[in-house]
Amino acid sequence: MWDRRHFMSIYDLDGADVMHLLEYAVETKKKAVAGELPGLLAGKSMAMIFRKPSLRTRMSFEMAMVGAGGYAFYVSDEEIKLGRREAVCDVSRVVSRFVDIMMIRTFDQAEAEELAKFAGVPVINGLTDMYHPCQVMGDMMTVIEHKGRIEGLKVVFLGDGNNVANSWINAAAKIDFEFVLATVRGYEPDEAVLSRAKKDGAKVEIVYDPAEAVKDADVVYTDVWTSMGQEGEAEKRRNEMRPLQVNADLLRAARPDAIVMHCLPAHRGEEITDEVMDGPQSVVYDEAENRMHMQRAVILELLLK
């Protein structure tokens, strides 16, 4: 049961506390494209710790508090260099004596699970090298809007195993719904979020075959081989990933009604083609916006609980 202080990891709420904020999100989405939302964090502020850089990550969260009447405002690693000029623990009990809530967008999982331990106040994860929960929560949304739920699909991801594989890979265990990742051998998903996963029940495989993965697919799902931090990577990854590319021949593997999607930032011509990423399948910029419309129903279920 989610105690809603904090939200670290998608595995940490149970299915009807997903399945609640997935409602929720799309309940206020509706009401703030009508301009109905009222300004239910009027007077809240947030704090936004970013260790790595990010386009969505702060327009979504910073609009998610301004679109319900609340602020938010950038701190910067240069400005805070958490845990190298400052404690960890001192910043958190610092920052929570002037805000409503944090979020924090960085390297270390334990990080950020260091400065909810401190904190006064609820702590988002915006993203972290193991899991990027927000933006799996704002998939399935996007996922229920296009196609009437997220239980009983086929979701293939391919790619790389990283923290939007884990936090896939987290919500199976929560949800209802089968999950592929195809990927190429020693690109394999965390370990103990795998087994953990599977032990509860979860249908979560692992697939070395592109085509097979995608086979009746309803989601087909891509994301960058090379993540923030592992640029002298590039070119292996490149070269070792190139046969899960998602292109129009592998597309038709898929359901016939599949959607695409894409985390973004994309590599056009790597992980996916412009045919693809620009085709009548593809709901990626829709993805995008529910970034914030998920966020505000988070926001909101801490703050207001």
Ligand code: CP
Contents of the next structure:
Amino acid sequence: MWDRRHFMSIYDLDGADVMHLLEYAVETKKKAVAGELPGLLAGKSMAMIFRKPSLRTRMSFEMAMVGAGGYAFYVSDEEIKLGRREAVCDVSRVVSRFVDIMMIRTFDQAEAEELAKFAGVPVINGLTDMYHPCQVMGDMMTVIEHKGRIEGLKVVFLGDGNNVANSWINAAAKIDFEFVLATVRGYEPDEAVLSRAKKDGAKVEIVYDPAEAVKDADVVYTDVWTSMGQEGEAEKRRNEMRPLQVNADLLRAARPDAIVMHCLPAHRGEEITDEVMDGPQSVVYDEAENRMHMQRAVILELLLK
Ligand code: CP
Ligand code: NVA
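Moving from the form predicted on its own, what structure would you give for the form predicted together with phosphoric acid mono(formamide)ester?
Next comes the full complex, this chain leading.
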């Protein structure tokens, strides 16, 4: 069971916690859209620490707090120089004296966990090189809204076995759906994450034939081939992952009612074509919006448990 102290990884939750959060997010979204969300977070504040760029994560966390009557502010690493100007444990203890909750986006998962370890308040993982748990929770919420369920579906991820893929694998270890990662050799997901999920009985498969992989897919998912921090490898990655592009041809091999997802930012013309991104099967902007609704649910669970 999730101890509700922090939100570091989907793997820290059990299946019932994940389902509860998904249902709670759908329910609170309806209330928010109807203008019926009371000031549940009135008087609550969040510090958002970013060591990498962001559009969605920053705005969705800020508006999740503000929309429920709370307050959130952005702190760039330029100012605090986490671990260089000041030890992570000291930053954590000090920030905990000022705010009710923290969010961090950084490189090393261990750094996010160290921040959580010394914090007197909950810490949420807003992306590390290893995981992007808020993204995949919001993604599953989007799947439920569009397909009515996540359980029993086939989710096919085409691309790099990166932080988003690792979080999908964690989700598949908790919830009963099929996760297929079509990649190219050398870009497989984290080995420990994968073997742990398989040991837990997750229906996870790594394959190297994209057209074969998308057969019967309910969800066709992709992400950038070059994640933040890997910019020096961009050209190599572009060349090697080209066969994984989500284009109209490939999409025809999926179920006709399959939805297309991308966590964004997208590199149009690389991992996804304009035609697919702007096409009728794409739900990418609902997916982006749901980051806010999902994170509001996570914050409410952590602060009002
Ligand atoms: N999907 C996502 O996390 O977007 P940002 O990097 O813009 O926050
Ligand atoms: N894998 C991408 C996700 C961006 C939201 C990255 O880490 O840059």
